[in-house]
Amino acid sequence: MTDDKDVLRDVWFGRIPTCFTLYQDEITEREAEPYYLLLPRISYLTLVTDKVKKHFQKVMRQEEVSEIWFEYEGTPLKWHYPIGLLFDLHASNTALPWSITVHFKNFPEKDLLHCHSKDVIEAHFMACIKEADALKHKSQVINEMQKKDHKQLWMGLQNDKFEQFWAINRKLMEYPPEDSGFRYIPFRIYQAATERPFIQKLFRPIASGGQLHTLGDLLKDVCPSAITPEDGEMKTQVMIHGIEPMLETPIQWLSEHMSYPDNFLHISIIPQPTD
């Protein structure tokens, strides 16, 4: 892969500057205090927040609490998205702290699934990265790492260690040179508009010919209402980490340097903001 290492650092260091406060209807023994916490885009909420758990649980009655849940503006936050694609999502175009709501209560089963341990989020990460892989070298790179690499990719999100993390999934971004690229693009398009989860299907990075597939590209073969003006004007706007890359960026260095740790670029479409 080419060596952009600051851009590899910037997506693994940015930041969510998050207010947790607690569901009015929660039964508390004292009044509740909002929780600040700087979330990691990159991770998955149910990781990073053990101290807002105990934050709230100081404060309710023990028959009170039941399994922790989130939710922005009345949606259920799903834990198995990344938190950065949550927010793009749901509140790019929405001042900061983004202010998300704790229940204990009335989990919401046709939404959400259900976490009750960190194996659960590892189940989860380890089965994206695996996919991602068969996408893009036929699943031969990930097979042939040993378990104590796959836990390092793990262990290295879950504990926030960016070179512990890169010296294995640094093996899973390369490609034979004669290649040129991935053989498939690993990636998945959500709209916030839509009910539908997500949109995914095979997508390679060169051109018969040999030209380098860009994400304009990308996007006019999969979601071409994406990038289609009406009016004369783009109601849309196309983010992948909290900013709007080029449509004439190579998919395949997008695919290198700006997929989330489980390999999977995570773009959002969500309308534009209205002044």
The other form holds:
Amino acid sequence: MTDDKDVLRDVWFGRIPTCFTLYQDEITEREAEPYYLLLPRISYLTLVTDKVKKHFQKVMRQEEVSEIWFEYEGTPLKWHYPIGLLFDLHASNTALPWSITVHFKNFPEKDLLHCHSKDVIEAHFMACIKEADALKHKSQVINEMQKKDHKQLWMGLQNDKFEQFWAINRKLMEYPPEDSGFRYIPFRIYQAATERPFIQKLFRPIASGGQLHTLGDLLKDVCPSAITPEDGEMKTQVMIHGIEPMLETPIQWLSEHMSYPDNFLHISIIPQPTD
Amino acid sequence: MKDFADGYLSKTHFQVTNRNVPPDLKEKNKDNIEQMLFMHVEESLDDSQVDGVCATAEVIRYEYHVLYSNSYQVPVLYFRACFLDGRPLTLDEIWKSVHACYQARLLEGPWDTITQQEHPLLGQPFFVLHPCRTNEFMSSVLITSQKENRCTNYITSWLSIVGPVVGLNLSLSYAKLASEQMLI
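Right, the form predicted alone is done; let's see the coordinates for the form predicted together with its partner chain.
Let us now look at the entire complex, which starts with that chain.
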């Protein structure tokens, strides 16, 4: 039987092989070779692509280079979503490597947040952690921590240091002995091609009778279409970190073991692959 | 307020950031019932310093949305701002436009105060005034008004506190309206 802690490691060290290609309309002084990279599922595009930027800037003139942004099959990729979520949502049932197009011009102001420095990513990451703790513990745990603990969470993510990160994050995964779980579960459910970017609602991990709510219970409550078969067939998959967890899994367990470093469960509802 | 879940309040206004107002500005908005024109005229330090040439007025279009945060269980102010030619303001420009009397607080922690975020219903970039301190300041407002037996409308009180930080000024008539509604 796999230890629960092994799940934490498997989630942290998940990687997606990716091929970055420069957009054909970008002006270059010589041909730009594609750049291959293993992307950490739990991180953010703008945090891990410094080498990609440097690689393409080498063949471009300074004046042609503005803020970098990424696109997949015409869809601008939101850097503030974790990489694993973006892949599961847009490309999980396509052949590897994941092909991402790199742009340096015509930043899509209406679609993407700006990311001029690492400070922006840190602010976003910490804001997500704070919101997750507001849901789990009425912000008590995060507010009791010192600034250096907050910094350690960020540095752990930035430098890919599992132990450093979890030394602090484990406190965010605890709950009072008299309770059986968190107050509410931090989660977001995503479906491609809807105007609404995600569904987020208040959901308790424990029922009034004391039973543990499951992933199936959550979906039935906030997104029933995800688990309703059409014509006797399931038209969609429910995916977290590239796998389909059993609907009977307790949501409290999922929250403790399969959340992203921002402490949210990011769940993708995607069409069933057609073989 | 909990019924807010899937909707939001919205308001658009134009702000002129210079003494010299282009004369045709009022006419642009005559036909549009949704837009209210605010002429925010800044006091110039010394009239004698203004030379003969009129500076071009910078007109900024602000759009404000009030949403409810389930996570913090408070209202949250989202807004976006662009020049008339469509160019959106940068985060830096937004920080700089915060009124002088709030600058000190902003500089203590700009990244905890106003940042760019995705609008949870529209999916587009907006600026947000962070809600994590809302409960703190609203509880003192509510306790005081309870003690004095005054009627308060939560949203009006909240908006009158956070709005001015980002250029949204509430007319006093809202306060009158709030107390009148309570008497019905």
